[in-house]
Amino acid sequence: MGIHDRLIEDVGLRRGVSRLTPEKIEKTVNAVLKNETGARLKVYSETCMRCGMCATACHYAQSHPDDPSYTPAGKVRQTLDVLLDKGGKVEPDFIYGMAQLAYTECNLCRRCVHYCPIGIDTGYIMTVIRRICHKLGVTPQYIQDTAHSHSATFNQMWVKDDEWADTLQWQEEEAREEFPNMRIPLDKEGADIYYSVIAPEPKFRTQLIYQAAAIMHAAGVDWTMPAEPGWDNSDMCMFTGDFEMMGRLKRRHFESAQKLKVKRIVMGECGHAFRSIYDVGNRWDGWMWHPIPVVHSIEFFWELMRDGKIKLAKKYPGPVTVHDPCNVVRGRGLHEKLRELVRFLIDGDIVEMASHGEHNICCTAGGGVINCGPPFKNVRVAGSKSKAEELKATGVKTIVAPCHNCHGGLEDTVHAYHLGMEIKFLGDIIYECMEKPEA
C-alpha cells in the first residue's frame, strides 16, 4: 500500500494539480531544494538507514501496524526520495498524492526525532514537502481558505475590526455581574502583559476570553489586549508552507506589541500559534531572538500560582490525565511546569498515559491537519487509534489539554472511540476553582 492507493478527492488539491506541467514541477522542486534547504536536508536524505525504529514513534504507523507506508521513513520514501531520485521530474498526479500525504498524514509532531538513532527530523522533511506544494499551488482547500483569510484580514476567522473590539466589550459587560470592577484594557501603553489569542476565541470560544480576563483581574495583573489587527497569534500559513505570509503575520503581531511598549507577550492556550511566534515566524523575519519576550499561558499561569497571586476556593476533582501539546512540550519543554500546575489545581492524582511528556502521542489535529477539513477527518480519526487506546487505559474521565487544536482532535477521538471523557483547558479549571472575592 501507499499514498496513491488511498487518495481522497479535494477540490483544492485537484484544482492546483490541474494547473501544473512537468516543467513547472521540475523548476519549482529544484528551486526549493537548491535555494531554501541546505546541509540539514542533505544529511537527513543521505543517512536514513531504513531501520524501522521510527515506526514505533508515529501514531499513524501505530494505528496502521500492517502498512509500512505510514511510517516516517515510508513517508519520506514516497515523497522526498522520489523527488531527489528523479531530479524533480515527476508528473502532476504524483504531486497530488505527495501533497495529501504531507498535509494530512503527518502532524509535524516530531515525535519520530526521539526514536531515530541518528536524529532524523521527518517533521522538517514534511515541512519542505509542504513548502514545495505551496509554491506549486497545491494545498487542501480548507486550510488554504484559512490562510487566505489570515492574509486578507490579519486573522484566520475573518473577524472584522469592529467585531473584535465589540466582542471584548461584550465579554467585559458579561463579567460585570461577577466582577463589577473588571476591565479588559485595550491598547494600554506600557502594560506588563500583552495577552494574545487565536481567532477562534472571539469567533467560537468567547468564554475563554472571559475566563482569562477574570484570572488577570483576580491576580491583579497589569495587562492589555490590542484593538488593532495583529491580535490573532495563530498561523495556518506556517503549515501550508507560505512562509512569506507567515513572516508578515508574525511581524504584525510583534509590531502591535512593540507599539504598546509592553514588557511581555502572554499567549493563550494554543500550541501551533506558540510555535509560530516563539520558534518559526521570528526566524523567518530574520530576528536572532524575539523583539519582545514571549511566554505560553502554561508558564504564565504557573508563575501566578507560584507567586500566590491566584488563591483557590476549591480544587478540581481528580483523577485526571494530562495531554502534552507537541509544540509546547517537544518545542519548549513545558511538561514539568504543566504537571506542577495541574497538581496544584486538582484534588487527586495525575494518571499518566503510557506515552507522556516529551514522548507524548500527538492529538492527531496538529500540524494544520485538522484545518484540512472534512474530506480528511476520517484519516485523522483512524490515525488517532493509538492515542485513544492510551487515553482509555488511564481509566479517568478528565483530560487536561492546554491547546485549541488538541481540544479539536481529542474531541473527535473521544467521540469516535466512545471514551466518555471530558476535555478541559487550564483556564477552565483555574476560573472554576479560584477565589472570586467580588462575586
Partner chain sequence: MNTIYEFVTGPLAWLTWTAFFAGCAWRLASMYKLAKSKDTSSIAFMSWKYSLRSIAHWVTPFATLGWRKNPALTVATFLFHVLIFAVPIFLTAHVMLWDQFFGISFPAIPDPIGDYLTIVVIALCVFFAVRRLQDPNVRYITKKADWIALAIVFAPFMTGFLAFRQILDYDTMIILHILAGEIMLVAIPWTRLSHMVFAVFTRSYMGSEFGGVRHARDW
The other form holds:
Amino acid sequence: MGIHDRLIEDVGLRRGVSRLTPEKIEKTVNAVLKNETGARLKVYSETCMRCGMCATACHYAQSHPDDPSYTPAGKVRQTLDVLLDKGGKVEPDFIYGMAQLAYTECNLCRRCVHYCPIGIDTGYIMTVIRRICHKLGVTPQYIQDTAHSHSATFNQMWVKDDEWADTLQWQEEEAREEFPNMRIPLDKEGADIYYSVIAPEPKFRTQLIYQAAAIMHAAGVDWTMPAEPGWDNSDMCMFTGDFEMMGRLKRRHFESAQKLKVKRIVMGECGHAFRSIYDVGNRWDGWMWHPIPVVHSIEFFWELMRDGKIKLAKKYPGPVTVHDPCNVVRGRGLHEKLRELVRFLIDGDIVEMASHGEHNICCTAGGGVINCGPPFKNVRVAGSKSKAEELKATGVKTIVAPCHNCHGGLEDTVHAYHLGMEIKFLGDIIYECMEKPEA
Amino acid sequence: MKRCLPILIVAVILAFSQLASSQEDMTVIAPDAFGKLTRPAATFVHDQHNEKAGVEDCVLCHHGGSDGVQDPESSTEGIPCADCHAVQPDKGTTGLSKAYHLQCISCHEQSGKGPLACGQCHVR
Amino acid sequence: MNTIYEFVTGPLAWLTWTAFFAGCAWRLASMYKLAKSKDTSSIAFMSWKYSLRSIAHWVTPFATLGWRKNPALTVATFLFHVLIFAVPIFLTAHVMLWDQFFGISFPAIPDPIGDYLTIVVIALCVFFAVRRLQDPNVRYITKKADWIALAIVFAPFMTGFLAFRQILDYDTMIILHILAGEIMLVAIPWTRLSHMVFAVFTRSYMGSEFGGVRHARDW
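Please could you give me the other form, the form predicted together with the partner chain, since above is the form predicted on its own?
Next comes the full complex, and the chain you just saw is listed first.
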C-alpha cells in the first residue's frame, strides 16, 4: 500500500515527470537538501523515533484507518526517507507519486504537531518535498496555473489591472443603492486600514467585497484598497514550492501597503493568505515580523464588535458550529476571539465539534490541496470523512468558517456526506445582521 | 552453579550461625555489623587465600590509621574491621563495604589475580 | 579474565566516556553551526519562555493531545525513559562503582527493587518491539535504524539482568554487560538515540514558533 497504488492522472504531473532524468532528479534533490535545508530537516529525519503516535492526528489517516500510508510519518516514509536513503537516486515515476502525495494528501495543517513528543513538523517536511517537486517542474496543473497567474499578474486569477479597479467600482456602485454615501476608497494615503483580499473575490465572489465595504462603511472605518497590483494577498506559490515568486508577491503586497502609508493591513477571511503574509512570506523576504501590522478579519471584526462600531439589528439564528481554519488558529491562535465574535453575532449556542480550537481537524482543502483541482477532488473528499463525522455529530445546520479554502472544502464535504449544512463567512453574518441606517 | 552450591550453603549457615569465631575457620566475609546481607557474602577462606596469594604480612590487610587516613605500618590484627569502619561512615572516613571492596579489589588489580567484578565474590 | 575486565572498565571505559561526551558536543556544535547558516529564519524565533512552556507540557504524562490519544504508549514511554536513566545510575552495584571509580556516593536502589525495575525495562523493550511488529501504522514506518536503537538500549539491561542473577557464565556476562553499556553510550550521538541531545531543541523550537509567532498551543 502507498501512493504508488493510487496514482491519479494529472497533466501537470505527467508532463513534468516526462521531462525528468534520474541525473536531473539526483542533482535537484541534493541541491535543495544541501542548500535550502539545514539542521531542522536533518534532526527531524534522524530523531523521528517512528513511534507512530502521529498516526491518528491526520484526518487523511483517520479517514483511511486501515492504511498507514496516509499517516504523517507514513508520508515521510514514502518521500523524504526514500530521497535520503537513496541519496536522491530515484526514478521519474517515483517523483510522480511523491508529488501527488505532497500536494494532495497533506494539507500542511500541522495537526500532527500536537502529537509528536519531540516536536517534528511534518508540514515542514512536506513543504520541502514540494519545493523539490517545484524545482523539478512536477506540479499539479491546476495549482501551477494559479502560480503562473501570480507570476504574470501578481494575482491568482488572471485578473487584469483594469478589471480589478473596475470590479471595485462596480461593487461600489451596486452598494450605493443600499448605502448612498458608501465609497470603496482606492489608494487613499494614510488610511487606518488597508484591506486586502484574494483574487477569487473580484473574480467570482464579489459579494464578499460588497459585504466588506458595507461593514467598513457602517463601522465608519478609515480604509482603502490599492488600485494597483499587490492587492491580492493570496499565495499559491508558497504551496507549490515556488518560494522566489512567493517572496515577490509578499514584497509587492507589503510595499503596496507601505506606499499608501497605512497603519494596518486587514486581511479578508482567508487562511492561507494569512499564513503567507504573517508567517512564511515575510520570513523569505527577510522580515522577522512585518513592516506593517497584519490583522486577520476575525480579529478586526472582533474589534469592531467590542468597540460597538457595528450595531446589530438582529442576531443570526443559532445554534452553529465553528470551524477553525488551521492557518489562523493553529497559525495565529484566533480561536478564542473567533468564538467571542460568533457569540456577539448569533442567537443560540456554539456546538463544538469533537476537535476544535488548536486541535481542529482541517477542512481538507487547505495547503493548496483544493487548488490542485478536479483530478484530486475525490481524494480530498475521501480524506475529509473524519471531518464530516465530527460535523454531523454536532447536529447543527450552520457552520461558521472564516476562510475561503475552508468554505470550498466544507461545501464539498457537506455535499458528499449529505450533511445538509450551510456554511457562513463572518462577513455574511455581520452584513446580514447589522443595522443599515441608510438602507 | 552446581559447583558453587555447597559453598553457598556453607556460607549461609556460617553467616547466620556465627560459627566463625577465628580466622582459621573463616570462609566468608559477613561481619555481624552488616545485619541482613543484601548480596550473598563474599567467599573468603582466610588461610587458603593467603597461602595462594603469598600473603604473609598481616598488616597488608589489617592496617591501622585514623581520620580516614590509612597507616600501612601499624597492624590491627585481631581487631574486627567493623570496629573502625562503620557501616554508615562519617564524612571523611571509609565505610565498611567500601573498605572491603577497596581492600580486595585494589590488591587483585595490582597482582592481576583474584576476582574484580561483583558476582565473582558475591556468588549466588 | 582480569585483563579483559580491567581493559573494559579501564581504558575502554575512559574511551567510551570521551567518545560519548565528545560525540554529543560535536553533534551539538556542528548542528548549531548548520542551523546558524541554514535555519536562521527558524532560530530567530527561539524563546526561553515558550521553549520551557512546551517542554513542561510534553514532560508531563497526558498533558498533551498526543499523550492522551496514546495512553498505553504514554505510560510505557514515561516509565521507560525514567527507568533507563534511574536504574543504571542508582542501582546498588553501580553506586558502589561510582564510589569506587569516581569517589562519589549517593543513595542506591536496593538490589531486589533494581532487579525488578530491570525486568520492567526489559518488558518495555519487548512491548516496543511487539508494537513495531503488530501495529500496522508503526510497522509501516519502521526502519533498520529503529531496531538498532532498540537493541542498543535493550542489550545492557538484558545482560545486566543475567549478570545480576548469575544466569549463564557470569564472567562472560559481566563483560558483555559492560561492553553493551559502552556501546550504548558511544552510539547515543550517532543513532536515533541522538534524540537524547536533540529533542530538547526540536521541542523548544516548536514551542517557540507556536508560542511566540502562532500564539497557539503546541500540545
